[in-house]
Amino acid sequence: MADVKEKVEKHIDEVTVRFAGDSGDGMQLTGTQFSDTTAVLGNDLSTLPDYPAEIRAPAGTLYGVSGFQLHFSSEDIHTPGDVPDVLVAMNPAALKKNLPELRRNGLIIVNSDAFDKKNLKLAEYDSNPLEDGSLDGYEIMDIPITSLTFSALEDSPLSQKEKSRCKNFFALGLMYWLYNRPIDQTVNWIESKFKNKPDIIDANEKALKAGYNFGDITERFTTRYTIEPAKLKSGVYRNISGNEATALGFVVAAEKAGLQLFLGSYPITPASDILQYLSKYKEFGVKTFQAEDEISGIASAIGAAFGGSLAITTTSGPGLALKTEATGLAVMTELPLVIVNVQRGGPSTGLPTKTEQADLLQALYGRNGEAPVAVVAAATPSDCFDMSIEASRLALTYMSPVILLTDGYLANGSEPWKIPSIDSIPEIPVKFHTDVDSYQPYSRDENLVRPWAIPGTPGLEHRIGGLEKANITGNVSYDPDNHFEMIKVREEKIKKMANSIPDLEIEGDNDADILVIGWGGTYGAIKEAVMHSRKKGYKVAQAHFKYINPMPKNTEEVLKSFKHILLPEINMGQLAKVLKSEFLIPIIQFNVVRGLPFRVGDIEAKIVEVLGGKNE
C-alpha cells in the first residue's frame, strides 16, 4: 500500500490568479464568484475582467479567450497585480494567450481534456505544449476537468453539452481548496440564480463539491494555501464593481438632493451596465429611458433637466462624440446635467472591451463654440460611487452639464467598498425658484449660476433652446456684445467652481525630488509604484487630480515645488499637453497605451531612470 502525503498548509500575503478560457466557458462567472467569496473573507483584493469584442468569437480560437484576473492578499493593495502567479486555463488557446504574461515558475493548472488535435490547431499550436517540454520551468498541473465534470454528474439528467458547461464549478471549486475558500457563498449563489432550475441547481453544485473534493484527495496537490484577512478599518464591507458604484452614487446624490433621478442613455459597452443597475432602483423614483440612440439619450435627459430631476445620461468614447451637439444645449440652456464617460480603447468603436484614457480633450473640448463644461474623473472602482455624487453636486449647485469620466479598467474592476452611513455624507441644496416678481431666466447670483424654474410654475413660464441668450431675460439675442458677455460668464462660472473643491494632495514624501502626478484609473498603479520605490529609499510623492476642469486652486503651487513631474497616462500625453499650456512647466511624459492597466512595474522603473538610478 502506497504512503498517504501529507499535504502542507502554507500562509502567504498574497497572490494573483488569472481564470483563462473559451468565452463560453463561464470564466467571469467564475472570477466573480472567486472575487466575491474572497471579500467575504476579508481580504484585500482588485479585479480585471478580460474579454473579447466579438459577441461570440469562434470556439477553441485566439479571439475568443476571455480572462479574469484577480489580485488578494492579507495586505493592502491597489491594483489586479502587474503578472498572475496562476493561471487556470480551460484550453490550448487559454494557455497559449495568457502565457507570456505569467510569472516565471508560476502554476499552470490545465483541463487536460481540451488538448485535442482540433483545439491544439485552432489554437495555432504546432506540436501539444503539455508534452513538448514547451512549459519547462512552470509548475504544471494538467487535469481532466472535462472528465471529471461528467463523472461527477453521470447521474444528472442534463444534456452532454449541459453537462459540459458545469466545468468551470469544477475548476472553482478546486481553486476554493487551493485558497483554503468555502464554497458556501458560491452555493447560496447557485440556488438563489436557478431557483426555477432544480437539475442546473443539483449538477453545478456537485460540479464545484467534486472540484473542491478532488484537490483535498488528490496527491497531486502537496500544498494548500492560506491568505489571512487584511486589516481593513472596521465597519460593513461589499465588493464593488466601478458601474455599480456610479450607479449607486447617483441613487444617493438624488436622495441627498431630493430630487427623482433620470437616466437616459443608449447601450454601448462598458457603460451598459449602468442602465441595468438603475433600472432595479424604481423604488427609490429613478427612472431609466433606453433610447434609440445616444442624441436622443443626452436629448431626453436635458428635458428631465428641464423639468426639475437630477439628470444624467452615461455613454462610452464614440458615444460622446454623439453627444456633443447636445452637450452644447446642455451649455446654452444652463441645466444642470451629468454626462458619464466610461472610457475605453478608440478611436471609433477601437477597442470596446479595454481601457483606455484618451478621451479627456474630447471631454474638455470636444464641442462647437466656446462651450466649457466641469470634468471630474474617478480613481478606483469605490470612487465611482464619490464622484458621481460629487459631479451631481457641482451640476446642481452651478446649474452647467458635468462630465464624469471613468474608465473600462474601473467600471469593469471590483474592490471591497466600506458601505458609507448615510449620515456621512453631505446634502445637496437644491432650491428651484418660486418668486414670481423678482424672477428672470437667466438672473444670476454670486457664482453667476441662473435660477432653475419648474416648467408649469404659474408666472415663470420661460424658453430656452440653442440660440444665444440675452444676458438675465434669457430672450433671443444677436448682439454682438451680448454674444461675448455670456461667452465670458459661462466660462466664469466654470471657474468658480474651483471655490468648492478640495485642494490638489500630496502623498509621500513632501520634500521629494520627483512627483508622480495622474488622473483616473491609473491612481492605484502609480500608488504602488510609488510606495515600492519609498520602501527602496527613493524620495518620491504622488498628486493625483480627480478635478481637471476646473483644476485645484493650488495646482501650480503643487506643481512648482517639486524637481521632477513624471506624470503616467494611458493616452499619448493629453493631461501633459494641458498642464504644460497652463503652466508653462516642464512635464516627464511616460505613454502606454496598449488596452490594459499600467503595470507598476513599469511606472516603478520611469521613476528610478527619471532619478538616474539611485536617491537623489
Contents of the next structure:
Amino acid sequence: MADVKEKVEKHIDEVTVRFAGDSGDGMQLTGTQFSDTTAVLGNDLSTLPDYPAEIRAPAGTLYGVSGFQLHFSSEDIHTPGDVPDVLVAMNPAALKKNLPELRRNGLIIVNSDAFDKKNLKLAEYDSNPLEDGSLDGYEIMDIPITSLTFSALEDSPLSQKEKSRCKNFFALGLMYWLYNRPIDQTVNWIESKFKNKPDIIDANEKALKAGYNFGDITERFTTRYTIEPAKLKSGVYRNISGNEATALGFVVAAEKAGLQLFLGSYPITPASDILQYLSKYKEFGVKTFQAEDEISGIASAIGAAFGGSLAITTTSGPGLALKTEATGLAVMTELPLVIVNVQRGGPSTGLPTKTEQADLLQALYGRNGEAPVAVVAAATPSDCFDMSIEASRLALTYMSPVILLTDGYLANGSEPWKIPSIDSIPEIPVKFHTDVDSYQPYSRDENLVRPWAIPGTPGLEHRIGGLEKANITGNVSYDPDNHFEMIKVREEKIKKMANSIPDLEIEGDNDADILVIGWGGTYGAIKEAVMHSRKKGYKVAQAHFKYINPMPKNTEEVLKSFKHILLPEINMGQLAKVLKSEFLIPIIQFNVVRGLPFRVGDIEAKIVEVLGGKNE
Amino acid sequence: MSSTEIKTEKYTSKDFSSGQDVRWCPGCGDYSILAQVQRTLPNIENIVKEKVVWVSGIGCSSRFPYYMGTYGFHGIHGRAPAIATGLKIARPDLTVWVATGDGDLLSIGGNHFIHACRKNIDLKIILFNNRIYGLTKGQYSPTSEKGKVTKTSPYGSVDYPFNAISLALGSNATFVARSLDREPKHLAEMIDRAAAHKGLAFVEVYQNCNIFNDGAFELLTEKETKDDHVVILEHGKPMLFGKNKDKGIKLDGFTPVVVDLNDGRHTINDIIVHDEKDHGMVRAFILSHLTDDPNLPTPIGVFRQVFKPTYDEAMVEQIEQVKKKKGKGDLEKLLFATNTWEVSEN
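Go ahead and give the structure of the form predicted together with the partner chain, now that the form predicted alone is out.
All chains and molecules follow, beginning with the one already shown.
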C-alpha cells in the first residue's frame, strides 16, 4: 500500500448490506436513502427493514436495535439476502445482535466512539470486542464516526445533541463512497425534507460529504466496489414498498371502476401506512375515515359500499379477528368490500413489527356460519399494486367481500417497480341498477351476482341486513330450504370467480422432480432457491398461489403432475392443510416461523433433502 | 350518482311504510315511534324518500328499517352508528337515520355512539329506551335501575345505569332531546326537530316493554302522575310543571330544587329559564341529571341544540380545497411522483 490514492476498483455482482443501530439512530432512514439511490442507479434490489416494536427503547440496549437490510445486484434478485456481507453497526448492541447473521469473513464497519464502558455494559459485553480478538476472521473497520461527525460540524451552530444525530449521514456517505453511489439524491432529499431549517440542512450535508470524503482519503479502505446496473426490462422504474403499492393500487382501481374510494380503518402495525398514504390522496377524492376501532373501520366501509363506493378496510392480524362478525355481514348482504390484512407475527399481539403468514386459515374460515369470502395474496412488494386492483375487481364484479393478504415483509420491504402505463390497466365495469321494473334485491345474473342498487335511486327502496335472505326477493326468510339454497348460492358464487382468474403457472421444468409451491410473500425466497437448485442440476419447478379462494382451475392438474410437492410456509402448515384436504395429495411441508422471511439457503437445502441429494 | 329530483306532490305516511307485517309484540311502545316517524317524515320540507336510509343494529327496535318504505340496513349488534357513519361520509346527499335500543347503543355500541357524537356526523339517532333487553327475553340493560330484578340479576342488579342524555352531552352531541312513546305529539315534534337539525341529532325515547319491563315509565305516562313527574323543556320558557303549572325548578348554586310558587316565598323569577342554545354544557348537564333524583321531575324536550360544521361537510370541503390547490388527481403523475429511472433496451 505505497500510494493511498491508488485504490482498487472492484466489480462485484451483488452485495447484502445491513445498517444497524439504536432505534433513535435513523437506521431506517439511512437504509431507505441507500436503497433509493441504489434503485436509481439501476441495480435490482430488495430490502428488509427490521425494527423493534418499541419506538425508542432505552439507548444502547439489545432490544432497542433497529436494522435495515438491503440486497442489491447487477442481476435479477428476489430477496433481501440470507446473510449480510457488510454490517454497519453504530453501537455495541447493534454489533452483538447482528453478528451471528453476518457472513464469515464479512466486513464490519463500527462506530468505535460508541464502544465505551457504558454501551459495552448495556450490550452485555464483558470485554471490548474490538480489542479482545473475538472478531478475528472478520474484516473490521473501526471508525470514530461520532467524533469525525463532530469535527466536520465544528462551525455549525447546532447543539452537541443535534450534531450527534447527523452521524447516520456520515455512515451513509461512507457507504456511498464504498459502493460508488452518488450523493446528490440524498442531498436533494435533505434539502426538501428540512426546507425551513438551513442549519440542519447544512449539518446533514456536511456529515454526508465528510463520510464520503473519509472513504476516499483514509488509507484504510483499499478497495472500492462497483455494481453494474441490472438488466431489467426496459421502462421507467421506481422503488416501491408493498404498503405504498397497495395504496396506489386502490386509487387506480377506484378510477378504473369510476367509483369513489372509501377507506375505513384503525391504525395498526404494519398496516397503518396504507391509511397514511391514502389520507394524502385527497385530490383523487379519496375518503379516509380513521375509525374509533377496527369494527367501526369495517362497519363504516360496509356502509360506504351500500352507498356505492369502492370500500376497503385495512388491518393486521388481531384487527382481522375483530372484523370477523362484520365480514359475515358483508357476505350476507353481498356487498363489494376489500379487506386488507397485512399479516404479522401472532397469535394475539404477537410480534407486531415482524412478518408471518399465519392468518390464512383465519382469512379462509374465521367467521361464524358458512361464510365464504374470496382470498387473494400478493407475492412481492410491487405485486401488492396488482393484487389490490385484482381484489377490487373481484369484489366489484362479484358483489362479495375479498380478503387481500400481504405481510409485514412485503409491506415494509421494497423493490424496483416498472411503472405500468395507466392505459394498460383494464377498466373495471360497474353498473348501478336503476331499472325499477326488473329490480329484485337478490335476483342473480349468470355468475349468481345480485344487482347493486344504491340509496338515492328512485323506486328501488329496499332493506338488506344480516338476517338470512330469501333468494331473489331478499326478504327476511327463516325457511330451512331457502337457507340451504342460499348457503349453496353464496359458495357457488365464489367458485365462479375461478372463471376470471389466471391459471396457476409453472415456472421452471415442466418435467421437474419436485414442484415447490407457495403463496404470498415467500415468492422471492422460493424463486431464488429454485433457481439455485436448478443451477446445481436439479430438476425443480415452482408454482405460486396468488388466488387462494377460489384457486385457479388447473390447480389439481398441476399438483398431480409432479412426484414431489414441497410447500414452504411461514406458519405451521396452513395452505398444506387446505390442499391436502381438498386434493388428497401428499405435501412435504417446510415450516419456519421466526418472524422473518425465509432464508433462500434453507429452502434450497430442503429441496436437496427431498431429492435425496442426487445430481449434486 | 345523485338524482336530486325533488318530488313535488306531497308524501303521505303510507309512502314511508314498506307494507311488511310489523312483528313487535302487541302493545309495544315501538309502534308509537314507528307511527310518529311515518307521520312526521312526509311533512319535512324538501324530503326525498329515496334519499332516506334507516340503519339499525340488533334488538327489537332494530327491526325498524324493515317497516320503513325507505332504503334500510339492518346491521349487526351495536354497529349501526358505524355503518351509518360510513354511509353518510360516502354519501353526504343522503339523510341517514339510526334506530337503536338501550342495549344496542349504550352497551355493545357505546364506543361508536360517543365517537359519532364527538365527530358531529350528520346522523339522526333515535334511541328506543325501555331499560331492558327485550329480544333476548328480559335481562337487565345498561339503563336498568340499580337493584333491578331480572333473569340475569335475580338478586337485583348491582350495576349503576347510564344516563343516556348525559352521555350524549358529554360526547358533545349537537342536538340532544328526550321524549315519551306515550306522548305522540311531543314525540312527533322531537322527530321533526331532529330531522331539521344539521349535525348529529340524538333523541332518547322512553318506551314501554309490556312483556319484560311493563310500566317502567308509568309515573311519566299515566294521567294521574305525569304532571307531577314530567317537566317539559321549552326554549326561553321557565321550567314549570304540575297540573296547574305552579311548581318549578330553581337552581340553588348548582343544585336544582323544586319550588312551589304558592308558598309565598318564590315567584316565577326564581325559576330557571330553559336555554337550549347554550353552548356551555353546565346547565344542560344539570338538567340531564334531574332524572336520577326521584324527588325531581324528568325533563322531556330539547336539552341542547347548537350548530357547528359536520364531519361529512368538513371532509368534502377539505377534498375540494386540496383539489383546488393541487388540481384534480392525475394517476400518471401519482405513480411517477418520486425518483424514477429509465431502463432502455438491453
